[in-house]
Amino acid sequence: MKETTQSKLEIRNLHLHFGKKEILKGISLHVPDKAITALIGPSGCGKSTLLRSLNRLHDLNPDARLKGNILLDGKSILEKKKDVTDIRRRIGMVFQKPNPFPKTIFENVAYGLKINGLHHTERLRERVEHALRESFLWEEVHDQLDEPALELSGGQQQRLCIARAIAVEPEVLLMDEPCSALDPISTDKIEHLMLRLRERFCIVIVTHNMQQAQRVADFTAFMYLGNLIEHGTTAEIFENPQQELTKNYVSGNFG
């Protein structure tokens, strides 16, 4: 596991309400660059809600109210004047269920590039190929780029979605349980991919799989009922947790 102290994202006293219900209760967390941070905790504790806050997906919900701050390279991403499209280019998102567009494999990866103004045919092909190679998918699909992405297997679709996210060269990659719908072989490929991508990106992953967190994460944050209970290196959280709640959760003695 890596040792790093440079923060890419900083979450400061973040509160999130949906209507009258408080979902996140004052979360503060430093997220290091070029490392994997895992968010763990029981269902409904706010992990995915926190993840979605990091690229302003809650802007789409009129009932959502955020207080506090989220900083990317020391600058707030929550200011109203910020270009949300640019924020989502810099902070990419991969969802729990693979969600390829009903387009060809090539067009899926090229989609974000075109939105961001790249239309030069040769350069577009280079960037698509690079993203597919980075996602360990090129060798499997290079001769079927013009075929529908929805015909790929579930594991291939998820790697395609990762390729689509990294094609626009984000700085942060958010992954919401990216392996939960996949078989063990596909999960292994995604985990190897994450370990490779952390050389270039700040990665935040939500996972319910304790073994996965220990395999891939440099740092782990344990959440419970909307609160951040404990955060540290993955070894510290799993081998020497400081809070009784954390100890009970990671040891399986929870509930």
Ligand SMILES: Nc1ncnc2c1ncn2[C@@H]1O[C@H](COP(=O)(O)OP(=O)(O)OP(=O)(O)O)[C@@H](O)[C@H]1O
Second form
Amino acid sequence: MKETTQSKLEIRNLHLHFGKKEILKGISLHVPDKAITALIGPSGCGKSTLLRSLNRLHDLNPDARLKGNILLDGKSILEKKKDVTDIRRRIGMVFQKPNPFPKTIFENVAYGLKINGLHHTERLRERVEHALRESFLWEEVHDQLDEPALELSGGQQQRLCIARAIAVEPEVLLMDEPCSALDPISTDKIEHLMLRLRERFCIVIVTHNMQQAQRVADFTAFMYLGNLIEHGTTAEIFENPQQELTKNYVSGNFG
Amino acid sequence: MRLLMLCTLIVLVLFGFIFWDIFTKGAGALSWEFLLTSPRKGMTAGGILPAVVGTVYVTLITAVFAVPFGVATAIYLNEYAHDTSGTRLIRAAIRNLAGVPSIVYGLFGVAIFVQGFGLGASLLASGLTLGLLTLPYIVATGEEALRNVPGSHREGALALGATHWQSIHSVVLPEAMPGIVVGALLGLSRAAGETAPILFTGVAFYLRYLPTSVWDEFMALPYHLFIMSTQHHAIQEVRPLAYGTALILLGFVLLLNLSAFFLRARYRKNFR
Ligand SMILES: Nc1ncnc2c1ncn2[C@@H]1O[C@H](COP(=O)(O)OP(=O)(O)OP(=O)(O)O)[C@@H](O)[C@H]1O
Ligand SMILES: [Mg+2]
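Could the form predicted together with this ligand be shown next, to go alongside the form predicted on its own?
Complete assembly follows, chain above in first position.
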């Protein structure tokens, strides 16, 4: 296990309300760089909500109110005047259900680069190829780059979404149950991929799969009803949890 | 179940009969000459060129006006406006506008465009009036098309650092485009067949010359058909010409509908 202590993301006493309902009740968490942090917890405890706060996707929802702070490299990302597109470019996201655009494979991966102003064809090709290679997808799709992305299998689509996210070279990669819609072989490929991407990115993954958390995560945080109950190295959380709730959850007694 | 099928059958037979009737009675009048010459001898002979040209022009003006405004409104309502009682009211109003009788639009057109803006009875005034009539339809179908774009695609774009407008422009709109275009074409095809809105705003009974600018009056297929079948001094004599006109009008509307159909089919293939 890694012993990184320098945190890439720091969540400070984060509260989130949807309307009158308080969904996150004061979350504080250090997320280290170049490591995988897993968020676990029963359904509805606020894992996705927390993850989506990290790249300000709640901005779109007029009902959502945030209190507290989130720091990226020590600088707040919640200030209204902060350029939210820049934050989202630095903090990429892979969603639970693969969501490739109904465009070609190439256009999907090139999308983030193009909106960031890269139009040079040659450079674009290089970056797309690079991202596809990093996502272990190049071998499978290099001769069908101009085919619709929606013709790929579910697992391939998810890896394409990962390629699309890492093509813009983010610093943090958020993944919300990236394997929950996939078969075991695709899941295995994506876990493999995550372990490699860990060397370059700070990764936060939400998962319901305890084995998956233990296979890939360096750190694990357990959430329950909008609270962060316990946080530590994956080994600590699974083998020697301090809280009764955590112990019950990781041993499969509820959830 | 049986009863429903029977009803469907009756409807189909009725429509089949109408088409067959128009086709058999109108086909005899059809020729290139009919399409490409002006009426002669007090409209008892000759063709319908000015009416064809007038209908094409007025439909174009309608499109130029209604499509951009309609699509822009749909984008605003679906992508920017929050779901408040205000926007709900606007939506309800638009839906109701789509049900307003066309003659009311005609009167409105006279008041606003012909007199208010001083456009006079003209192609422009008629096109704008038809535009108003088509607008609610284009907004409604446009909104529907935008609503069908999954939210996950919007989020996917935003999560890559796209601005709101970039996500709309480069992900949402291309995906909604087939639906938007189809809705616009169907709306326009309805406008092309309307008589009441152009009645007081620019259409003419008979003109010797084709319109040369948007300020001119014009002839139009639906109105020409109306004249030929109810107002003409020799109604029996011109019956075949009236049926021929009906057939051309149907053909024009069918053309718009067919292009909508093929566009939709083509986009489907490109996307899936
Ligand atoms: N847009 C929203 N508006 C109102 N309430 C919401 C919204 N999104 C989520 N919630 C509520 O917030 C709570 C937490 O939801 P969230 O999706 O974060 O849970 P989760 O831990 O990711 O669950 P799961 O494991 O099932 O994905 C739930 O009670 C949910 O009903
Ligand atoms: Mg979730």
